[in-house]
Structures are given as C-alpha cells and as structure tokens.
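The chain that follows stands alone, in the form predicted together with the partner chain, written as structure tokens.
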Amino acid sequence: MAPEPALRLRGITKRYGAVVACDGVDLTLERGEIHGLLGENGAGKSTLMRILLGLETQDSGAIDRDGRAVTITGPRQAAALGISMVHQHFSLVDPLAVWENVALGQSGPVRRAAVRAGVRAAAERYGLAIDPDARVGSLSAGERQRVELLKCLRRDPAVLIMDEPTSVLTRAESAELFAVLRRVVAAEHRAVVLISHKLAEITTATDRVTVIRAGRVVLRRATAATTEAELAREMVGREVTLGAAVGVLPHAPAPAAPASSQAALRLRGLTTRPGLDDLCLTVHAGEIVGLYGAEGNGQKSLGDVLSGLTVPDAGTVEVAGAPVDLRRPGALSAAGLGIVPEDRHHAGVVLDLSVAENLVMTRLGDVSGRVFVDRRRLRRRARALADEYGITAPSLDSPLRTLSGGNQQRVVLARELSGRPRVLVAAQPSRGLDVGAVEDLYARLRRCASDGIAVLVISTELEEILALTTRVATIFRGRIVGELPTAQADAERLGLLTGGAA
C-alpha cells in the first residue's frame, strides 16, 4: 500500500463576499517532494496556505494529515500537526534576537544556552549562518528569512509552507534556499510548499507544480513534464510572450528621449552611520539608472533617505538642480520626488485604510476642495487608477490588508507613477508582481523616462537590471563602486563590481 499522502485537500473553497478567493481546490502534497504552488496576483495562494494554518477557515472542503481528517483552527493547532509556514510577510518580532525568536516558536521553558546552541547547531547543519544574539530588527532581507526558516525548521515541521520565500533574496540567497530546501526534503523527508512568481525557480527547484487561475486547479503536474512557456500560459489563461520573469530579455532599447545633460536627481556625499558612505549619484531626465548590489549594502538607507524618513549624517539631496532641505517633511515629494519604497508595510501603504484612500494618500490636493476631501472626486481617480493598473480588490472600499501582496505592491505603483513626479526611485519594484504585471511595469518606466522623468531603479535582481537600465551603478557597502553603461555589462562584470557578493 502506497503511504498516506502527508496533506491532502479536497474541494477546499473559500470566499470573501463576493470574490471566491479559492475554488474547489484540491491539492496533494507528498513527502519528500517539493511542490511548486503558481497563478496571477489574487489567485489564491495565500488564501490557501493561511486555510492550512488555520489563519482562515474553508467555507467548504476537507484537509486530511496522514490520511486522517483534521480540522485546524489556529497557528499553534496547524504547529502540532506539524505544518509550519515561513511567511510573505515576515512573523518575526524585531526587537527580541534571533534566539528568542527562534525560542518563540517552541514550547516549554526557556533555556537561553540550549536554544542558542540549538540555532547554532540546525545553522551548521543547513548551511542557515546567523548569530544568535543578534537583533532581528537590525538583519537584512536574507538574514531575516534565515531565522524564519531556522524558526520553523526548529519545530520539525513533516509539511512546510514558504510563500514568495525568494522575493526578497538575491539569486546566489535563493540558490541557497534551494539548496537548503532539497536536503530538508531528501534527508528529512519532509513536504515543502513553494510559493514563487518566479517561472525559472518553480521549473529547477520544484518537483511537482500545481497552476490555479482565479482560485481553480487549472494545471497539476510533475515539473520534468512542463515547460515554463506553458505555465505561463496556464496562469493568465492565455498565450503570453515570456519576458522577464524566464530572463530573457534582451538589453533595453535605447531611451526614445536622449538622456538630457541636466541632472534630475544628484546624490552627494550621501552618510548614514550604519548605511551609506559618501554616496554619488547622478541621474538625468529620460534615464533610467540602475542602482544594483547584494542586499543590506546601504539600499535600505538610501530609501529611507529618498522617503524622508532618515536624515542623512552628511550629503545632500539635489532634485533638478536645486538643493532639498531634509529636515523638511514633505520637502522631497514636494521637490518632485516619487518613490516606491522597498518595505510597502513600513513606508508605502497603511493596511488599515481603504484601497481609494491609499491610491491617492499622497496626493489629496488633487480631490480635495479648499476644506473637505471630495468622497466623489476620490472615487473616480481611485477608480481610474485601480482600472489602468489592473488593481483586483474587492472593493475599493475595502481595507488594503484585505489585498494580495502583488495587488497592495500595484496600489503602490499606480500612485508613485501616476503622480508624473520628475524624479522617480523604485526600490525593488518588481517584488511579488506575477509575470503580466513585471511586463506592464516594465512597459511604464520605460514610457517615464521617455517622458522625460529621471528614474532611479533599486534592484538585486540582475534580469531586472538588465532589462530595464541605460545606466547602471553598483554598490557596496554604501558606496558606489562602479558605473558603466547597461550595453556593457554582464553578470561577470556586474559581480566583479560588487565585491563579488552578488
């Protein structure tokens, strides 16, 4: 007799009013596989993992564990079945360390000795480096996702979820993970879920794949036997021409504006301690530069920075030729900056108000009467925006929170681009976008800048780079240290300048 699937659900259907987040899905997962899990912004995936962690419950449908039917009603039920999740958004308290953490998701009392020997131990073990005692707060984007994943590793999960575990890694943090992820599952024969919007990590790190569309199973299949083209096609629902998501996008054409010799944007001597070390930059109109490099080498900095919510130590902050006061509030948007931050949770969106309210946030003189906010003004740019940016919510009354992450990710875009700022900094723009929306993006920075604004690309992902820069600069350790045209670079030459930590 063949062993009992470790998960098994059957017609699992979920709605929120009118949307019908998942649809009669069933799904298997199998010990010792990886199980890659695709489909568009707002299909459903993480309504169904939240389902198996008891987060939400299942209008209608069965789950079964080891054959036997359960009900889950909570995180800390779904933990004693032994289903663990690393999550999209983190679930790290960032003012405790790293081993109390990590101490958080076990039970019984607390042995500071044996659980940081313990994290030592499990970070040997899967090759998960990180200190112990360090603050979580203080981590960068990979290092978090270490202790989250050590955190559920700890608990001996038989069934692991990771939703969009890679989004926030680089390509040489995700080979990583991968690698982690096989020897978990071989040597430990546990069932992983992979969550990605990545078609090239879901065809080599996968061994099964399930699509849905719109909340149904529309392909289930063992990942050898499909192709990326076809899983592509498969989650819109139509033929798709495969750009960057597969990278293999040819080098961005040349800007149709010629990059002007006024600079748009000039970074100065720019010092933060921790975070930037004298940084130069210079961006002009109808450019797009990109500002590539290895996570925590001062990105996060410079986007506090460019958002206002840091005043640097040193250096100055000039938009179109004149000199930004800092100190301001305002002052940058006010000088025609845009920015799409990198943490949309900390700086970008606020989860609580609705997605009208968040579309226009920072720009109501634009719906507001001398006094009064004009509800019916709002409505119809809200409106507007959400149907040009292909905004799925299921109202726009809705608080954002009840958005998908690729969904509350447009939100944000749909304001910074539409508000035809001069200078505009995307950080890590493309994160959590599926396939369709990167190309769309895509397609609008590029009209941007040909529009004459002066884009600030901040990415770690090289195919971004690649596809989207005239220009690209790196940095590390809070400094650029190199610059050349994007026709001239490579991935070799790219690392290179990177302190080869890319």
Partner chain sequence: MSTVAADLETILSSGIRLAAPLAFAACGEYVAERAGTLNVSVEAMMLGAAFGSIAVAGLTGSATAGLLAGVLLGALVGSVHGALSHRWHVNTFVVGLVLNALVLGLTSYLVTVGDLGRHQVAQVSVPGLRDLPVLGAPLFVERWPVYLLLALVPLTWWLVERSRWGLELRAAGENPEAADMTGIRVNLRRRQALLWCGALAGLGGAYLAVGEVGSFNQNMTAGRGYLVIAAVIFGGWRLGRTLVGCAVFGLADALRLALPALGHTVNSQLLISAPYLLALLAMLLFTTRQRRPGALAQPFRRAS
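Starting from the form predicted together with the partner chain above, please write out the structure of the form predicted on its own.
What follows is just the one chain, with no partners and no other molecules.
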C-alpha cells in the first residue's frame, strides 16, 4: 500500500464576517516533494497556513496527519505534529547571537555548549554555513534566512512551510536555498510547502503546484505539466502579460527629462555611519531613475533618510531646488516627497490602526474641522482612495494588520500619491506582491512619471530595474559608482558596477 500523505486538508473553510477567506480548500502534501502554493495577495494562502500552525481555527473541514485525523488548537500542538514555518518577515532578535536565536522558544534548560554544537552540526549537515556566535544584527539577509531555516530544521519538522523565502535574497542566495531544500526533501523525506509570487521559482523548484483564487482551489497539477503563463492566468482569473508573470514587463519608459530642466530631487554628499558615503544623485521631473545594487550597500540607510527616520551626518536633500531641513519632522513630506518604504511594517503603516486611518494619517488637515478629525470626512476620503486603488478589506474600520501584504502596499501607495507629491521614492516596491498587483503597480509608477512626478525606484531586482526605469544608478558601499541609460544596461554591465568596478 502507498504511504499516507504527510498532511491532508479536506474542505477547509474559514470566514471572517461576510468575507470567506478559505472556501472548501483541499490540499495534499506528500513526503519527499516540494509543493508550490500560489495565489494573489488576499487569496487565502496565509489564512490556510495560519490554520495549519494553530494560529486560527477553521470553521469546517478536517486535517489528517499521516492518515490520522487531528485538531490543531495552538502553535505548540502544530510543532508537536511536526509542522513548522519559515515566515516571510524574519522573527529574529538582532542583538542576540545566532545560537541564542535558535534556542528561543526551546522548552527546558538551555545549555550554551549543546545549542552551539547543535547549530554547527545542523549547519554542516544542510550546507548552511553560519557562525553560531555571530550577532544576528550583523548578518546579511541571506545569512538571516539561513538562521530562520536552521531554527525550523533543528525541530525536525515533517512538514516545512516556506513563505516567500527569497523576497530579500540575491539570485545566488536563492539558488543556494533551493539546493538545500532539495537535499532536505530527498535525503530526509520531508514535505515542503513553497509559497512564492515568483513563478520562475515555482516552475523550477517544485514538484506539484496548487493555485488558490478568492479562497478556492482553481488548479492542482504536476509542475512539469503547467507553464508560467497558465499559472499567472489561474492566479488572477484573466490573461496577464507574460513578462509581468515572471517579473519583467515590456519596457515602456517615461520620457527622459531635458538636461537643462531643474532637478526635482537632488541628493548631495549624503553620509551616514554606517550606510552612506558621500552619495550624490539627481532625479528630474517626469523620469524614472533606478537605484540598483546588491542588498546591504546603503539602500536601507537612504530609505531611512528619505523617510525622515534618520538625519544624515553630512549632506543635503533638495526638493524642487529647495533644501529640506531634515531635522524637522514631516519636512520631507511637506516639501513634496512621498515614499513607499522598503519595510512597510517598520516605516510605512501602523498595523493596529484602521485601514481608513492609515490612508489619511499624513494629511489629517484634509479631514479635520477646527480642532478634531471629522470621522465622516475621513471615511469618505478613505473610501474614495480604496475604490481608486483597488484596496480589498473586510471593512475600512478593520485593523490594517488584517489585510494581505499586497493590499497593505496599495494603502501606502494610495496615501503617498494622494498628496500629489513632486517626488515619489519607491523602495523594493514589488516585494511580496502577486503578478496582478505588480502589473498594476508598474502601470501606476509609469503614470506618475507621465504626470511629471520624479520617480526614484530603489530595487535589488534586475528585471524590475530594466522594466521600469529610463536611467540606472548603481550603488556600492554607500556610493554611486556608475550611471547609464537603461537602454545601454545589461546584466553583465550592471553586475560589474554593483561589484564596485568603475
């Protein structure tokens, strides 16, 4: 007889009021395979995984573990059943060492020598080179991903769920991660669920794939029997530009600004320690400039400066020719700079405030009387923005944390563009978005440029830079090391520049 699946979900349904997040979902996870799980932002993937982890309880349906019916009532029971997850947003404590992070949540006494030895053994076993004594705050994104994976593998899970594991990784780091997963699956007969919006990853790294749309399974197939175009179509329920499905849209740049036009954004000698080293960059009205480089070369520091979170040690920011006092809170926004930050949870939204409040928080004067906020005006304004930007939410009064990642990104974009900025800075704008959301985002950024807004796109995704921009500036160790028209850029040339070549 064939062995029972590691995990089988039958008819899983979950409602939140009138919203049906999961509608009779069936999913079978076999040992020794990587199973791709696809769907738009808000399709129900996260709800399904939260049910598996014991963070939510289904309204109806059943879960079988090794052919035996189980009821998962909490995270401890999920862990006891051998179900573990590497989340999209790292759950690490920066000031602690690697071994200390791995030991977090461990029951019973923690013995440093034993944990350190266990980390070293697991790292060697799975090919995840890491120093157990390194401070997590000093690690690259790829190294942090290794720590998250080691935390899970050390618990010896039978079912390992990977949620957007490559969203902050380079291509080389992503390839290394998938090689590790394949070894884990082949040698130890585990079942792996890979949740990703990158269709090229799904088609190359998985054995089978399930697509969920609006809470229902719409496709279940062996990966070799499908294509990226079909997966994209099933995800969004319509034809999608094939380029968008794999992360590249047809290059339709905004017209470049005349060389004599006034700069909409000028950065002069920006220096932060650590992060930026005399960074200089100019963006003109009506153009989209890409800032491209490997993760960890100062992009986050620049985003923090342009968000108003950090005052640089030296240098100036000018908007429309006027210097901005970076010591004054709100000065950049008042000068006409809007920003979609890299980490929307950290700098772009307040998760416990409502959707409506997040949509208007930077322009409270527009929805206020003489003293107090007018709630009716606030709701009218929020409803208009939600309709215009296609924001899906159970209610405008729902906490923002209840929205999918894509809808949270739409909230930030709607809020920033509603202020009619002169400059829009978008950092890693498509990270974690589904193909339909990426298509919509790129169209809106191009529309911004055609309306005369200066757009700066900070991205580590080569395809995104080539698809969106008219000019590319490369960053290395906090400095701009080269600029060239996008039409003259290719992977080899940009690769040399991002490695520090002149």
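Numbering follows the first chain given and starts at 1. In this text, the rigid core denotes the largest set of C-alpha atoms whose superposition between the two forms falls within 1.5 Å. Computed from a predicted structure; not experimentally measured.
Relative to the superposed rigid core, residue 122 undergoes a CA displacement of at least 2 Å between the two forms. Residue 329: CA moves less than 2 Å between the two forms after rigid-core fitting. Comparing the forms between the two forms, the C-alpha position of residue 159 differs by less than 2 angstroms, with the core used for superposition.
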